[in-house]
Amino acid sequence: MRVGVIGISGRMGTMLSQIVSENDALVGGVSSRTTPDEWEDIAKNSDVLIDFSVPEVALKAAEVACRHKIPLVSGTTNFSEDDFARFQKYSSDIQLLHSNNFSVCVHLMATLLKKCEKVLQDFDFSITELHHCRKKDAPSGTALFLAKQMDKSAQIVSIRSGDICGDHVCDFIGENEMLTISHRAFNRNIFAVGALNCARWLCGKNHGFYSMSDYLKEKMDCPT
């Protein structure tokens, strides 16, 4: 597989390009130095685009893959609402997947908290999350995605520091007793693999808009 990387000199696009040049076939990578004739030899030559950057370079990407007719994987967050409406509807043309984060466990995650939350609804809801001092956006993309399974709810608690790969706690506290469901990245290799493992499902797909949780119902038979 042929794969364009968008945001490739970021942390995450480093780390992908690293794991596509070990088992596919890495076109290039774009950057902010990126030309547009750059831009479009990339997408020229890809069967698929991966994008860990920023959501103005994630529109362009939707834009430049509708123009080839070629498949988008991203996993930028941070979108206002109406800028993530116009990136949805790139899907009309192309397939799309987004996802706030590309790790199977946690969207496994995901569903412990619905299923707590049915038997614990007296107890309060709180996600703390803590990521390396440069991540720009707070909260995370990740922990937006845990709240929102939520019917009630939720605090939520930011910390940058150091170089944290990303942990996300979740605790369900009532009166006598706590429960805490948390998730530990040790390093953003499952995120690449994901994304990639991801990008590899989609280009058999229709076009049109999806997750990585049609992505885990289908090929793993994991509830969402």
Given for the second form:
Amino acid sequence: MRVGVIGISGRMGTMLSQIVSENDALVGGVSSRTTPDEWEDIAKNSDVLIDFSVPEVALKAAEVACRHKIPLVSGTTNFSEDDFARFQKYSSDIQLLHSNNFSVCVHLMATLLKKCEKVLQDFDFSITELHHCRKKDAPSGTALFLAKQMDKSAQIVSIRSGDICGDHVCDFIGENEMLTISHRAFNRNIFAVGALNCARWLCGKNHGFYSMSDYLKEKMDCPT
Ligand code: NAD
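Please supply the corresponding structure for the form predicted together with nicotinamide-adenine-dinucleotide (NAD) (the preceding block corresponds to the form predicted on its own).
Below is the entire complex, every chain and molecule, led by the chain shown above.
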């Protein structure tokens, strides 16, 4: 698979490029210095674009992907509601998959949370998320994704410190006991591999908007 990486000079783009070079073909990548002609060349020579950047660049990637009729996988977070709605509209012309988190374990955690919520109806629910101090958004896209899975409201606490790749600690707190379900990413490898697996799967699909849950349901029979 020939892959164009959007956000190639970033933390995720660097990890993704390394993994793509080992298993697939790295066409090239887009950074803030990429010219319009270079954008076109990368898209023209790619079977799929994978984006880890910022919302305005993800929107541009969707527009370019549509023009070149190639699928786009995006892990970019921090979209405004309006921008995300605009982004999703591109899926009428291409296969478009977005996920705030490409870790399989995080999606399993979401499934567990939904199950626990059904039983622990009187418990309060909170999410504490920790990330490196250069992360632009707070709360993290993953914390927002986990909170969205729940009917009850979540208190979210964000901590930005050191070089933490991503910790999410979910607490159900009752009067006499507390249940904690947590996930820790040791490195960015899981996100890059997850995005690449989704890209491989997406290439065989019809045009439309997909999430990682769609991939997990079909590929791994994962009860998301
Ligand atoms: P980063 O700041 O290290 O990298 C951002 C990239 O965007 C850089 O390559 C930069 O050159 C590029 N960029 C910024 N403005 C640009 C512009 N105007 N034109 C072209 N390129 C531009 O950030 P990161 O840690 O790599 O994370 C990138 C995104 O991925 C963030 O939204 C982050 O939250 C998200 N993320 C998602 C997952 C997931 O599993 N979905 C995992 C980790 C990070």
